[in-house]
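First, one chain by itself in structure tokens, the form predicted alone.
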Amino acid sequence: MSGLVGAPIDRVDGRLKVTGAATYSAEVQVPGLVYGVMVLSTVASGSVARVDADAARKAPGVIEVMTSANAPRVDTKGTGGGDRTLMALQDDTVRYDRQPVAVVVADTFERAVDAASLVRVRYVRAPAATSFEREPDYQPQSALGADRHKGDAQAALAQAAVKIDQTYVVPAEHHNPMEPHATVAHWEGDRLTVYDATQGIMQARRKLAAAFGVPETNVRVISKFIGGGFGGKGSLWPHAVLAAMAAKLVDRPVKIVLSRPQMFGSVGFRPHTMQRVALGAARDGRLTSIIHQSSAQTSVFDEFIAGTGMLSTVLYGTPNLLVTHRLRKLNAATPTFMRAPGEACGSFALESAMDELAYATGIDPVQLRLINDTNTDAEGRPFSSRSLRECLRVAAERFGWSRRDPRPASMRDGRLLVGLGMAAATYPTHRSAAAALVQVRADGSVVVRSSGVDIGTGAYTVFTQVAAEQLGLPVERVTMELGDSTYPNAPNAGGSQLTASAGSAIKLAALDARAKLLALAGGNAALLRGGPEAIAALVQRAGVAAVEGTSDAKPGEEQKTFAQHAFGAQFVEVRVDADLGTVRVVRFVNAFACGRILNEKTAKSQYLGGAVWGIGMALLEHTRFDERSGRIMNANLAEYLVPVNADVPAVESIIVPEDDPHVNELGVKGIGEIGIVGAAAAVANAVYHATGKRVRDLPITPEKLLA
């Protein structure tokens, strides 16, 4: 049925979720299930001298206490591709606050929690690297760690008529999805089944198989529903391996569900990042030099790099460019992906600097970005499509940018200062190899399978739309099955790549099934337009249970030929109480060009989520480490602040139409992450316009405005 793709249909999994019928990993029940609770370290560096678990072992219902002394031996080294080296009771060394040092297993969750509180751990403390400012930079060995050079950026900066050279800081932030991490692990001989709150089914299977030394075919990973991931569930974490270890140790299925404070332990976070951005420009605003140098934290035992400066190779044109990435080792857990991991942080720095350049040159911030628009990236590749100018135009018009008095602290609403700010956005279009299966059954129904995971973004819905449209059937006749490693391969639901990857495979598999149906119809396409009954009759006449379409879809040379990116623009209005230093975002308008949109409703939901997160990043979020101990001091939702309804105005998101024939079979660009890119910078720029005070270290708190 034509017109299904793009239509704002309701989520096909919506009823399951609102009625409680959707089963999340923490809710899975299997026969003989017992419960594990982790005991976490209270020091950031040292070793475990003794685990006194006698009282815990004597507590009612306790089955076992697993420590490094009795834990099964597993391989927990990182193997690349986003893997982490996991601290899973393989030695007595403590490397970060809240590292697992024991697991208590009991017959009920409550008894496991109680017994875990009885475990006493003695440590031999060691000096800890806890201060980002005191640790030296080093250059990582990964591809992202390579410096990017074009021309001579340092010389061009020295000769520039106008210069901006500032440092911008984004603190560590934690994901805090509504659903905590959770795993149920069940062994049957040497075969392992794991229900895990993960964004990456196949990656989790590979890591678990490597950890336990079994073939990947012996591991099944299931993740049907996710209550928020945002990158934090994109990797396999210690608790998942520990659940499988405990299940092997006690020979029963084990469930581990993290508490909220434990969510600040071994499951990653956005790293503390310090960025120097130096811009050189001519008097007319044309950039002659961009220098974007980033330093970010990583752990003492592992390496994570987000590519914070990479958007500076894409967003604006300049003859001279230098982008570098450095890391600093700290006694903290390994950071991980967090919604637009490099671009969210990098855009705060670059787009704040561009705003400062606008004031230095006297050029309107929107016009400055238009002046520096470009048709190629830093490597000289043309963009497969680029609609930044249109995003800036439509968002500025809808927002009413023309009413802005350019002078800082010049606009008021009674006693409140009014500020208008904006920023540009970009995010790369990723795609990985994926496969799909489409079964057209004898009753006229269709089942589509992919191992991809719907992390709440609407994958169940848009994939249903894609298959239904290709087969000419209503969406009600299509059942989308996701989140099982026995289904065809799909990449992680991360990097805004799942729809482009698995969606392309589903389209091709549906076309393959349609071609086989057409062959059964003797080439009479009219028979396929007869609806479910006609298609059911074709399958029945063939004497088969189902006609199957399959596909293997993968990127081609287009990724080398073209620079592939989505673009957008963010516009924000704030009210600032000059006496109290409080900031309220009162209006938010954004516009994005992300290729073909598969569902207008779910797309705008993603853009809204990005705006909300951008407000939190700009004004609230900050994981606080005590530099004396390395301990996180606000590991709860009472003191780690996130936006609530009262903090968020109505967000108006504009979809800018864009046709890109190069990116993939669907013509889509990922939308899950671009919504936050530039959002924090737009808020910060609005605050500067309102107050004349430039805050370069997030979050923008009252004490910084009142200083």
Given for the second form:
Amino acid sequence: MSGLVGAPIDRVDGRLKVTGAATYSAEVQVPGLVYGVMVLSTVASGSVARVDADAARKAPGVIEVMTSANAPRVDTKGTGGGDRTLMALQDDTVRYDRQPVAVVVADTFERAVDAASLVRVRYVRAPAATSFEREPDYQPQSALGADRHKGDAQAALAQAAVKIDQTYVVPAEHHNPMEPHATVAHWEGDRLTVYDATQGIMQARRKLAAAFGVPETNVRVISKFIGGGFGGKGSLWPHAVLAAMAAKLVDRPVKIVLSRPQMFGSVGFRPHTMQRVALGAARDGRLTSIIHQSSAQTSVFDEFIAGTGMLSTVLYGTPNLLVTHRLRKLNAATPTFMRAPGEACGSFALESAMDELAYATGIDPVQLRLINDTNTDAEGRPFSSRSLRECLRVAAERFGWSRRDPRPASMRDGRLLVGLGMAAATYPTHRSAAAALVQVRADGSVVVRSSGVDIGTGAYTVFTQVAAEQLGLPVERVTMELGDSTYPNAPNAGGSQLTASAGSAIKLAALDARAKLLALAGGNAALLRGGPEAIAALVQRAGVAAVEGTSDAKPGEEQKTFAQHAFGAQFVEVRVDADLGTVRVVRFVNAFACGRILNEKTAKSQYLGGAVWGIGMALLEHTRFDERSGRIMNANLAEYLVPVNADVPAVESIIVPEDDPHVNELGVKGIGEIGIVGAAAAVANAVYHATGKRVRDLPITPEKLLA
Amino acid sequence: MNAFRYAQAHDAASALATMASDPGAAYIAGGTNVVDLMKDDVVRPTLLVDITRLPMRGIDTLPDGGVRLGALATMSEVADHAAVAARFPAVAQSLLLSASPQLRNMATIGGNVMQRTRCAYFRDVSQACNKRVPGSGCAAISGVNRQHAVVGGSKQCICTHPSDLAVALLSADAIVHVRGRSGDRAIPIDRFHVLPGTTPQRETVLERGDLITAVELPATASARTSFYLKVRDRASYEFALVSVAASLDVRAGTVRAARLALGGVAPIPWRSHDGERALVGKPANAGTFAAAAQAATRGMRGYGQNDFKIALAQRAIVRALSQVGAPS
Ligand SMILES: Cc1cc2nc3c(=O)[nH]c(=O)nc-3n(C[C@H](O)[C@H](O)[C@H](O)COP(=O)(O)OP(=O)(O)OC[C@H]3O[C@@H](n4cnc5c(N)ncnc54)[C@H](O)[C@@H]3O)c2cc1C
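Requested next: the structure of the form predicted in complex with the partner chain (the form predicted alone having been shown above).
Let's see the whole complex now, leading with the same chain.
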């Protein structure tokens, strides 16, 4: 049957998207809608002395200018995790560049933009912490802030026959999804409906209910399509609360859509991160010590911490280990999750250091990783499954690693230097509680519901496949409904966990429906194999509109007994023009083992996207703060560089089959984030191989290779 | 962005008159630069005078081997024109290495040479910029200045001119034809843009309301053997870190005539007379090219993040000259 789990079927929502029929949050229309445009701060620290909105108030079409003076009171304190403290016009303090200081509401978008440009804000400036180098480290109190020790890593390093001890820097980076953040907020009495470009419906609902002091059941959040989230839409941000506040103030539904420069404001970013990685090894390459110490920026009012060093507890075996995480408070917005929040940065450091160790020991980089493969994580737990060796083997073979002459600057293509580099990848397998509803209707059609959000990864498609398979029906019969808080609970589409969580719930709900159908069939399983007509007949005979299957799926003991991670390998070939310092990636081969793959096509799209972003991280991306003011000076897509097609070579992704009976009912590990893990290190390692120059601070731009 | 009025001009006279009718008026051609700047509130015209209906779009080959580009010819049309590609390779190359196909389909030749700097402080109205607000200061000099000038700047302004085309036009001795209130003028491209000095708000010799009608590429000894090299972080769709337009007339191994122009290094498209002098009369070989690169970059100074541009410019000059002068 077509569409069975694993089959590379096209996206079920593809047609809607390419024809423009898929409605994104910014496109939602409701009767009486008016438009809000935010005015953002231009200083990073201080307070608003005066908002002169007289001209704006008199501009045509303006309904209201919301400032701290007239803004409705809301509770916007964060509770940790992905729940941020939101700057939403509750007082006059300014703590970061591009913090909202006013919202202009007008009858059309254009008039709101015009009026917003007339608002004049006067600030009293206060000293700002804007230099990462100058601010002190502090140890966060959260779980990730706790140091991880095994053995005596410092002593083992001191005694090691071969040592690498280096510092690696990843600069601040912004997500820049194609779709801007957008919110439409609509009050009916004390009931609030919000269309928000969010990865987490239920989280948004909880936070909005808390902000306005209404029961969660009074708040409905809808997010049907997302044009890229990447973690940036994993939290509720100020503009969403401001839209609901403005809607209350003017008593009409309000839409706020962020402009591109505003996307560098209150919606999170990857923090500037400095990492010390020290490796001690015996001459045979066996690791005796790993020290991975990270310092990253957070805001002066909130805490975000990514587990940058956590992959060092997983990727290789070592008797001695030290992993620490520290933060530095800066007058910048609060950073947030960005595709593989910890691992993308952490792997640049660890996997660059491993390459340095390969050169220091004279052992081939692939071999070095095989030598240090392990059966347990740092806590001694066995892996539920681990296919790193296989990933390294198949990717190396496909890539043609054996033709590599390991000597730096030894391979050429005419005038250009050729470099071949690689890195290993890993990402944890997360899972949260989720429920689902499967309705088998009297016409033989099936409707499946979950509040999970398809952030463009293909959730609509793979969930359809899961339900169809369990019910023995063609995918065309199944309608997947996602992204509405009135549907059964699902966690954020983040941490690569939605399929493991909501997908497992859908499987269990489909099984429940199937069991009920089987009961209706008097236990005659053959009746269930008769296709849609037979199943329709069963529902009709029962005299109900639909047979409903439900589920309540959650993680269990396996989370404690097993270390659960996906693994992979990245191989990159570059050409370097040594005269001009330019680097181009010409080939990219990767292999991943992520448990069961529900749809080969959508899975490979994730790996491809990870590779593209990895190239950007390695060579281009860099949010440039002016350290004098804390202002971001490249808040646009002409100067904040992401890869364009010409930067992206053919990317070949290999799916390494893996059967994991422990992780969850579907046997899936997340695939959305691992694609970027190790990618930047692979590029940097290839650049070293090409040039003999080790660049330890990203991005690898011409000036770093000219010297 | 502010609310504004819009008027369509149908001939040059009405365009000039409409411009004169409102001190807040500005021309719009392809709109790819002026609308951008309006969105950032850097310019706030009260009236946009649309000149795209004017009959200035033609590309005419001239009998003497030159080509005349109508000011409204798009970047795509010029880049794809066979005579331009054959007679002025650096011009065609500079266009194909500019922006993106979508932008090149909209953007015009007149608009291109008039485009404003990408300096982040100029484009951010919250920041000090003498070009935008004379007397407010230059935040770039000790700020984020990786893209900024290493030559030709002043205490008031160290921006770079973003146009690739204008750099190639320098290597082709192009002439800008302008219609103003007092008639028509022809301005050599190397006198069209002006250095910031103490008046960075003034960028060209044009008076308010002047209309560019055409850009003429005269037949020269060296233009046919010209080359445009653009160095940038990403492979496409980015302004130049450094660019070089070089044209050489080499006979019997000796450079008879040379044009050497640089982009990304100065507030104006930068013609290096020193570099040209180091070439003319010398053998077209690596030693000469290296000497020209030295001469062309002598006196350049960086402001921190852009220090690398000096070495990069030297290497790019050598590469471009080797490409055009000694095809190996
Ligand atoms: C994302 C992006 C990337 C880009 N990359 C590059 C690049 O790599 N290289 C490069 O060279 N350029 C690049 N550009 C700039 C682009 O080439 C210019 O925006 C374009 O050439 C301007 O032409 P236009 O017709 O759209 O001008 P408009 O925006 O219409 O006008 C620009 C200015 O010129 C004036 N003007 C227009 N026509 C005339 C005329 N006939 N007479 C007098 N004044 C006139 C207008 O009043 C206005 O002040 C890029 C632009 C963008 C947006």
